[in-house]
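For reference, the chain that follows is the form predicted alone, supplied as structure tokens.
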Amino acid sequence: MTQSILDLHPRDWPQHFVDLGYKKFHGRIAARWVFQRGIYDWQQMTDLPTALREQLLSTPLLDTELVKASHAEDGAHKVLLKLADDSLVEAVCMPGSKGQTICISTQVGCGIQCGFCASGMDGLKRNLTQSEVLQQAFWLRREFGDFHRIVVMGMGEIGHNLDNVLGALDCLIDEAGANFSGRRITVSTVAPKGAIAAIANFGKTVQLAISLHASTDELRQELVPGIHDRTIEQLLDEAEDYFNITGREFTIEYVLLSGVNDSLEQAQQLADLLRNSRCHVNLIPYNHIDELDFHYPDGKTCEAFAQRLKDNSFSVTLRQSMGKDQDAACGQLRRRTIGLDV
């Protein structure tokens, strides 16, 4: 695939555009355009000159498609892309009281195949990459208004393509870029070998969220087989370590199962395992997949789930599932749409 000049880190646009035979005020101003402002246009960037925005025609900003967008009567929205290989991938918007807040893919599929998912139920097709993982943010701000908070939690995981992610990221708080507050966005992982180090040392403060999703490394290993070779004890390790390098807390992240994950037992076991560690517990009711064999559990079980663990003094927060009338679980807009005519 042909580079895109979102692959480039902003700081590094001056210089591009002294190689293209221009100012590096150029770039600067490019990039203020694209990062702060939200135009994809070059035509659009009326301080440039005429034969610069020409010459950039050749290379569009957006080199995705919008293929498909769903919206729920709750106000979120979910959009499918078309890369520049005919690659699908989703992203959400969802509205909330202090603002938008948008949900990025990571990966074409995903390689870890949790049993509950649907964005790993065709496997994984590869990474995104810099470019890729903007412009899901860049299409969302275009098509729904600016956004107050992102998060890393869509098709794939962040940990096996932590050096596109994490560029984006950066290209998204720094400076030179959008200058969009890191403390406003969480990533979300598995937790691979690796995952948890790198984002402590970003050297950018994000927020960190584990997938965890079970109690004892024998349900999580069923639940999560993509990382059947980790321990919850070397996780909560690491993430103490993140805890250490920044000052920051972590959010768990628990998908409740109907009969599977969501029994008072298993409240207290997930208590018991947590003691130690400066978490905030999210809890995130299932959204139902017709292929897959989990159910939504019903409100009274979330509640004295989220009740127990709060009697064992947690911070809890019982999550609001969004878009359910509309393909809402990850990687579900992507698998129906797959072998149509897109």
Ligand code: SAH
Given for the second form:
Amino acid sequence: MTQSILDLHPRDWPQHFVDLGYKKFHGRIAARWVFQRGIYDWQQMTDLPTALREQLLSTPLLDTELVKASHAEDGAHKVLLKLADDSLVEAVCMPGSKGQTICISTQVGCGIQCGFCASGMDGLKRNLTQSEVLQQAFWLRREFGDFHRIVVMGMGEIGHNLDNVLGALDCLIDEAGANFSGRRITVSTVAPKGAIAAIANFGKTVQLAISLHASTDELRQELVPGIHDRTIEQLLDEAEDYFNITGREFTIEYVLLSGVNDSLEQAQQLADLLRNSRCHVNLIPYNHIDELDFHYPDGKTCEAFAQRLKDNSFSVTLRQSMGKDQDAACGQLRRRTIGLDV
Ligand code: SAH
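In place of the form predicted alone, output the structure of the form predicted together with the ligand.
Full complex below, order starting with the chain above.
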């Protein structure tokens, strides 16, 4: 795959432009157009020399193709992008009280294969490049306007593509890039070995969410099979280090699945397990996937589960699901579109 300029950190653009035969400040100007002003067409960068703009035309900034944009009744939007190798990847934009939140993917497919998630159903195809991670944010901004938050909760596992995803986030957070606040970025991970430590140590602060989903190792290995070499205790130890390094609390994510992990006994087990952790618990409603035989528990069961955690002094949210009518659950749009002539 040919390298895109978006695989370079914006701090390295000045040197890149020197290598192209121009000046360092041309690189700074170009980075400002792209990261701060949201202009992805070289021709529109009117303060760059005409000859340079023409030279750059052979390397378009957005070298992915917008295949489809879909809209849900609740205001969520989704883009499906075709990559240079014809792989498909999706990204979502959701409205909120403070502004829009975008949700971006890290891989084509996923190797973790959580039992209730569509992303891993066809296995892992490949990691996304830094440029492909950034382009999801850029396409969403181009189609739907500015966003206020970023959640890395789309298809794939960041823990298996740390360099490219953290590289992309660095470009967005850095002053030479978009100068976007890391506090408004949440990365979600099942926490394979070393992932939390890498997120804690990458030099910029982002919010951490850990997909736990179970209160025993046995059940977690069943629901999150892709990382069997990892106990919950090891994971929580690494999370404690994250708190010590960053001074920030993390979020525990727990998809409630009827009859699987939603009993009061399991709520109590979870409370006991997290007793010494500096975390908030986010209970996620299961988003139904046709091929799977899981169900979201009724309202009373969810409330009781949440209440038990609150009784144990945890801060808890019971998240509303978005984009239900437009296949917002991870990977569903992609799965439905693969094989179609789009
Ligand atoms: N690999 C990362 C990020 C991708 S999924 C991770 O697992 O954290 C982002 C969140 O959505 C995870 O907590 C995941 O468990 C959850 N999720 C996946 N499929 C879901 C579904 N069908 N319904 C509700 N949540 C789901």
